[in-house]
Amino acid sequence: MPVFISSIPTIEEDDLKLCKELLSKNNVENIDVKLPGFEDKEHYYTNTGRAALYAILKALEITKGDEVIIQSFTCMAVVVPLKWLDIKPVYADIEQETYNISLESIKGRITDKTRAIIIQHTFGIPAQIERIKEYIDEINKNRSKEKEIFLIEDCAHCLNIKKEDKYLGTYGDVSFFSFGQDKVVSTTQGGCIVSNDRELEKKIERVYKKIPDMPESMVKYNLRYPILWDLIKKVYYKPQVLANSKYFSKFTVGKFLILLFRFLGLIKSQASKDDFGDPKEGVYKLSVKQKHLLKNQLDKLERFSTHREKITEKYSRLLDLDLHGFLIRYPVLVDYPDIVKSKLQQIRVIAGNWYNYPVIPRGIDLDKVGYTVGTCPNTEYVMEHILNLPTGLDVTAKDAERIVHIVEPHLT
């Protein structure tokens, strides 16, 4: 079976069996699911990470005219909730070594209108959250309570990761997580809010109570998705349907199924550069059925983490790069990343491109998301050279060696 960097890399046979069982039931018992490191805190589960961020911004009463600093080299899922609330995104540059937001860049972006900073731990690499927090704490001493700056941790790429014996997600005022199809654990779509401040937690609870339940059609979509993608992956490179055709020689059974399932509305593209959605149709509570899938995934998290750490260390050793931990994707900078991706596809490895634009997907209207070209030079260099190597369960040590053999000659 090919190695995919996205589309349910953590889903296994027991998860597929559970999805089928949940699809066959009308009702299931609600369960209490806790994320590692947050067992003593309330969890507010949403249908997506962007829905979680939207609820956080509502609870913080950040609104039109306010500014929120975010890093460039990110996903539209971070920007969309800001646009929903008419909040101005202010883009800070990244550190090339960590792919995370730069404190020095933050310092030049703060104004009287700044109400929050979103700290993204890109690929599971910890940001300089302690230094940023110390700096913001000093600034807040000279601000009124109504104007204080909040720290929001974006933990979409990290779960069960510690920095100096403290879990990522526990440094800021509040954190949010994502359980999308290509995240650390997956419920196809899903998110969670955890607050580190009791007063803020009460505000989040009030906002959360007003969020509607997920429609049944969406629940079925999310449970059916892993089953369909498991089938696609199994036949992705199966005998080419038109192997001798001049124009369709690369058209396989798996690629045909993707087109068919998308045509039928059974699966969708991960992101559309033109569709910003609407909070009235995009913000829901996570379904109870998906909580059961989440628990099943979390029960295996230690094994997932151990595997990712093993593959991460293998890449670092062979490529002589200073990256460690259990990264959700392994980032490298190469010349002509599209060519390298094509070479990897020849050995049936599908690599990734987080983030080949200041805000992905590439080609998004930068004016619409409020980004000005030239303001974040590190991001604009990295985005032209970035390539993500897979670290998921289907990557073996031998696969990692074959991947490195192709990638290493192209390193910048």
Ligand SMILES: Cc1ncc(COP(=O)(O)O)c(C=O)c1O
Given for the second form:
Amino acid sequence: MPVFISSIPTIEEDDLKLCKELLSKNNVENIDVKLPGFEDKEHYYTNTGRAALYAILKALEITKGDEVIIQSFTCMAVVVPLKWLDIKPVYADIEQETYNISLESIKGRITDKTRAIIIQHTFGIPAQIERIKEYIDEINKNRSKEKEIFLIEDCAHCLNIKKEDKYLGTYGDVSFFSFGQDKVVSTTQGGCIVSNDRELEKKIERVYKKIPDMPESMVKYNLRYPILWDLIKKVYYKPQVLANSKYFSKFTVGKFLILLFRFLGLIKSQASKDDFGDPKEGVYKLSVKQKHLLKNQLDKLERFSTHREKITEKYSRLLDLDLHGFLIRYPVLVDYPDIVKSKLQQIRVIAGNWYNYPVIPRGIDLDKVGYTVGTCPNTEYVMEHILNLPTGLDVTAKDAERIVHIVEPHLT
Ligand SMILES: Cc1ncc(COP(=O)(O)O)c(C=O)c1O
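We have the form predicted alone; now please give the form predicted together with the ligand.
What follows is the whole complex; the chain from before opens it.
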């Protein structure tokens, strides 16, 4: 089978069976699902990570005219909820070694209007959250309660990861997770909010109560998606029907199915550069059926994490890079990433491009997301060289060696 970096790398036979069962039932009983490290906290499950961030911003009463600092090496999913609420995103640069927000850059971005900083643990690499927290705590001492700056942890890439014996997601005031199609565990789409502050939890509760249940059509989409992608993966390279044709030699059944399912609206990409959506049609509670799938995935999380760690360590050893832990994707900086990407495709490995633009997808209208070219030099360097190697269950140690063999000569 080909290795896909995205599109449900953690879904296995038992998950597929469960999706089919859930699709065939009218109702299932509600269950209590807790994320590792947050067992004693309330969980507020949403249909996506971006919906979770939207609810957090509402609970924090951050509104039009306020500013929120985010790193520019990111995905539009983080910017969308800010736009929904007319909040101004202020972009900070990253540290090149960790791909995470730089404290030095944050220092130059704070104004009177700053109300929050989103700390993204990119690829599962922990950000400098304690140092940032120390700095912000000092600033908050001189601010009124209404002007306080909150720290929101974006844990979309990390679950079950500790920094110095403390789980990522427990450092800031509040955190959100994503269970999107390419995340640590997946329910096709999904998200969760966990707060580290009791007062704030009450506010989140009030906002959350007003969020509608997910429409049944969306529940079905989310449960069908893994089944369809499993089918696509199985026939992705098969058969080369028109292998001798001048124009259609790259055409395979798998690629045809992708086009067909996209046309029928049965699969969609995670982010579309022209579609910012609308909170009225984009914010729901996670369905109970998906909570069952989430539980099934979480029961296997230790195994997923161990596997990712093994592959991460293998890449680091072979490439002589200092990256460790359960990375969801393994970042490398190469010359001409597109060329390396197509060489990897020849061995049936589909690599990733988080993030080959300030706020992906590449080509997004930078005016619309409020990014000014030249303001984040590290992001702008990294985006031209980044390539993500897969660490998911379908990558074997042997695959990792073959991947490294292709990538190594191109490292910057
Ligand atoms: C850094 C980061 N944060 C948040 C999200 C939100 O994810 P979603 O709304 O797709 O669940 C994503 C999605 O890829 C992401 O990469």
